[in-house]
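The chain that follows stands alone, in the form predicted on its own, written as structure tokens.
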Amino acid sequence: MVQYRGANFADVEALHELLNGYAAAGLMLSRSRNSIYENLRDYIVAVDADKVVGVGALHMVWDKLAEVRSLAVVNEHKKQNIGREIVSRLETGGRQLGVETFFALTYQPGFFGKCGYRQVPNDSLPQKVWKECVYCPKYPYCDEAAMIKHV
């Protein structure tokens, strides 16, 4: 049975090879063991038998916005509603602190839209979201899909 709960230090290193196995197949961008490290907080994960089958991450970005990111679920157990069960725990989370609009930047805008979310041009998004993607290795050609859910 799938249990769901924050990530911890002892799941670092399973987190980082999920998110980068999905990165290296180019479905997400990859995270690096310090990013993971200094972001624990924002990781839930998804446990089956103490093995980690999923992640995904709530990111605060600014005043009532904050991002899904690193959204990851193990081949073996796709198709179980992982992802989708994450998202949902995540944006609890983040209404619980108030935030009121969810974004994602995605190559995945099929399983957002399942979400309820919504695609929108990218640069229609704040500028604050996009201070991290100096870092990004396609910037500043983003190709990712910009979806947004209002709660």
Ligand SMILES: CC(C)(COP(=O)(O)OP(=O)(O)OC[C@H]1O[C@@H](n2cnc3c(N)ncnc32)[C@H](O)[C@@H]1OP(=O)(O)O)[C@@H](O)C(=O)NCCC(=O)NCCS
The other form holds:
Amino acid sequence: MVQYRGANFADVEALHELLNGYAAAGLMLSRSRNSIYENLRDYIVAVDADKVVGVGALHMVWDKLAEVRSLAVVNEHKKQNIGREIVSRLETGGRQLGVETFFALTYQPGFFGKCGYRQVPNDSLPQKVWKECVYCPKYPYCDEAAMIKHV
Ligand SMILES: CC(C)(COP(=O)(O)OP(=O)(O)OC[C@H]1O[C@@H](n2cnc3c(N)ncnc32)[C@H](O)[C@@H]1OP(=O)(O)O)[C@@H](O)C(=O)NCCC(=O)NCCS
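Could you output the structure for the form predicted in complex with the named molecule, given that the previous block was the form predicted on its own?
Below: every chain and molecule of the assembly, starting with the one above.
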């Protein structure tokens, strides 16, 4: 049975492999070990029989504004509602801190649409959102969709 919990140090290698495997396929941005360690408290994992089968992170960006990022489910566990459950749990955690607006920059707008997000023009997001974009290999030619949800 799939269970959900906050990530810990023992998960870092599994997260690094999962996220960068999809990044290599061009589906998401890569994450260095350094970035995963520094933001470890952002991450929750879905675990099945002690194996990480899904991950997602919520990163605080600005006043009542947070980004859902690094969302990935292993191939064999896709389409089992794990991705949606991770997003829901990230949002619950964010709401407890007072987050009122969640957003994602993604190549999967259809999935986020199913989670209640709507697409907005990228330049409608606050400038602060783009702080880390300079580290992206695609910068300044972003081709991700901006998806937003107000709660
Ligand atoms: C995107 C991803 C996280 C979805 O996870 P998942 O666990 O398979 O999704 P769920 O089973 O929770 O799906 C929830 C709903 O979204 C739909 N959905 C899932 N992936 C979708 C996609 N890529 N496009 C459109 N709809 C999608 C499902 O069919 C389901 O719809 P339903 O309610 O009508 O049944 C997963 O496919 C993945 O890891 N992809 C590779 C990495 C990636 O692209 N990450 C996103 C980067 S931000």
